[in-house]
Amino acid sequence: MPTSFPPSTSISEDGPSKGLDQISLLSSDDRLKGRPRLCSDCGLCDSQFQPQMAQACVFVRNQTEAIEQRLHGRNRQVGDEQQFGIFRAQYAARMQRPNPKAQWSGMVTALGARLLERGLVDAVMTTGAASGTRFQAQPILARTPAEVLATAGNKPSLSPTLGLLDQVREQGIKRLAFIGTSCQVHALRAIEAELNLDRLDVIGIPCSDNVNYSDLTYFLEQVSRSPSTIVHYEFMQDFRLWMRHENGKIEKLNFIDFPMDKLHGIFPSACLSCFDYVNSLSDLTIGYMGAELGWQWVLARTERGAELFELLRPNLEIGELISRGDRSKGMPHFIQRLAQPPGAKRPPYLVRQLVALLQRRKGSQGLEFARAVIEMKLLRNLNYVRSKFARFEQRVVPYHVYDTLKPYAEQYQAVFERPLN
């Protein structure tokens, strides 16, 4: 049987369990006290690598930038790296034959599970879902095919996985597998050398503004005719939010007409201040964002990345990625939504329904769609971090931001009268 952690909830009725101007995670969950005040809740508090905590944290000192000479020789190119990180290859794919239960064809929990069938690893550290739900996130360390095909499905809420990591000192195990955030990531290419492993192989999921279980539930409350029938829901590449319930139906919301006076302080402050939302640390990464509707976003960063993508290829069809739009065009106008109060009132809803049709026939599409949401996530996080821990930046805030970011810098020092370095 796979071991697992006991779920862990404090049920909201009232609305969010903070708010946002609360720099804790979870304010009533005594388990935490003791952590830093940004805290995504990975787990490695809950192991024996407790210790290491603040040499591994993100929160505590990014380090990206010495990460990546470790990995690759290198830091990050002009170009593509500054938004994507340093990648071999990227592809448009997806599974010749689709998991039903997955939240887009499943390729990660296949490869998971390819992996044990080929006996390259003894067990693949990963999510799945509390008894009882769909979405809360239930660390597990499976030890079968089956195990892993059976964690298939998105559960976007914050996940203590790396407190397995003492089952697998005590279960001997010597090649693991483990599929997470970046949060997490960091942390266990942070200690990689101290975990004393045969083989690593880290799949990377993106990640970007997760939440504790009681705030996903508000979240869907608020969002959904009727969220008790959700299966899985993405924040899509067609400026909505698309949310598939039992029946088959697909709910979809525009991004504009988001509740965002109800939805004020339901994300954790960590999530508003991590800056690798595409999992750049991992050997390969599977998403979504830069590909087409329908196909997964793939990039091979290392040259075992590379040999986990082959290991799946057999079994996928290759699609095309594409690029269109000018990303440029919005940032001024998203620059000045910044410098607005939270949950300022929504535009009456015939200019919502028009902004919502031109983002659709308009707006960037493929990779120029992930560039544009990386760097309004890199600008939202750079601010809220100034705004709320601004003698943080130094540490949590990585090198490659403001590269990346250079090109808004003077909208930036207008809106906001300050210097985006």
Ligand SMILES: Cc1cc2nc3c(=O)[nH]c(=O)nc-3n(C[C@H](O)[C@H](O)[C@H](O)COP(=O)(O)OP(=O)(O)OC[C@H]3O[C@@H](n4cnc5c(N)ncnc54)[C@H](O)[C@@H]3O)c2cc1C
The other form holds:
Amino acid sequence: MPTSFPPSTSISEDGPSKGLDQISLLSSDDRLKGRPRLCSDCGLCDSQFQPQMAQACVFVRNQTEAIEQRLHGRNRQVGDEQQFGIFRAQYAARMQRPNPKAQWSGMVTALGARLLERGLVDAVMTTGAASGTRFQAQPILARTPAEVLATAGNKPSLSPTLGLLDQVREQGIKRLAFIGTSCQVHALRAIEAELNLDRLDVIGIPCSDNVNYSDLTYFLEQVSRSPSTIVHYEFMQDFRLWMRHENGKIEKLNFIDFPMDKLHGIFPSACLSCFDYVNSLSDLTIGYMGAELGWQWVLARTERGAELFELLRPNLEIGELISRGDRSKGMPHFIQRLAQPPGAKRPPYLVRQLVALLQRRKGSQGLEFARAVIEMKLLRNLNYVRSKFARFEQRVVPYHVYDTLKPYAEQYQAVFERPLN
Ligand SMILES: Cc1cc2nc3c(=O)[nH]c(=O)nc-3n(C[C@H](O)[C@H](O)[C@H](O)COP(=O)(O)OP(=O)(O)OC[C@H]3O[C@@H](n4cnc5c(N)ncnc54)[C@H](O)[C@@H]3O)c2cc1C
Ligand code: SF4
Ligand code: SF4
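In place of the form predicted alone, the structure of the form predicted together with this ligand is requested.
To see the whole picture, the full complex is given below, headed by that same chain.
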């Protein structure tokens, strides 16, 4: 495992690589020259499938509706599927013996490893860390269970994982498992037929507000007292960022205490135009945000996804999914805040402490927490596309966004003086 966090470049002096108001490619990296203005560097354009970009890229034409029809023979029903995507079962679960190097309990990498152990797939596409770093994403085509397990833990930076499709072809791989984010899964599903695979298992992780690696370094410098010793961090369901350091100590920062004036601008335009937080086109989604603290949240979507969950079940502890609170109470404040200019001044310290306490004590929990964050991100991103890429709205915003946000249509109209639809 990589052991050192690379020394920061002079990024903190210069600020993040772009601003929310500045429409830009996600980085000045030479490799990304010539890409469309919205690009999450999913890797497809690094592969021989680059000519299919216009048909596959989620930021050129969102095909959620058609891919759902292909996978499930239908689209989302009213209810939880609007936020969570189509699923046949959902669980709170965790590994009986958690992997200490994993992001949560290690279900994702344990499943990838199990598929190889049982000889069900020939390779697993997964994301390790670049040499000498903890958090810079490095796509890996794993051929052994140990290679998959070595990629446990988040590398919270954009990963060009689909670039590995060339190696899949070169190595004659016919049975493949893929682990990744929803922008990657959309492109993979769109070209699935052309891959000529005999088997494809898609294990999705939820994903939101990803960043490029240099901006990740900058982010950690802004939120932590000791950014270079962070070995693990997560945005927890208790409305705090938890950062674990090399010495085992956990530093916690309330979301409301984030220095937003300094963070304004770290998210790539693509991630702010992304509408599939829950990786709805995967076979099985494994995250955490719909479960109580300490548990993982699993959505089995397709028949294959249900089989994948059964493969792991003997090693799992199964918990209970709960749903507490009322998200509709927080949404009006959120809509008001969205209308304020970005980087607006934070409330005073004591007010922030009170809000943080109330969020922990009275905020939504379990599935209601997941519904709340998903809706907020859908609304924020819809607004972002409308303000920066208005011409793209019809192509990039999928049908379910408008259905999901319908309960807030009146307030949206009142605040933004335009209809939600
Ligand atoms: C940027 C990011 C944001 C996330 N946000 C949320 C969220 O808001 N809510 C939520 O419920 N879950 C979120 N997740 C997923 C969650 O943090 C865990 O990854 C997931 O629950 C699996 O935990 P685990 O212990 O089973 O995984 P592990 O067994 O530790 O395996 C982690 C897996 O994640 C993959 N991975 C790591 N980094 C990347 C990357 N950059 N791109 C693609 N794949 C990667 C690796 O291939 C590895 O297989 C996010 C993940 C990432 C990378
Ligand atoms: S997101 Fe992927 S498919 Fe779209 S332009 Fe970027 S690399 Fe290509
Ligand atoms: S937020 Fe969306 S676009 Fe950005 S990396 Fe995650 S899935 Fe891809």
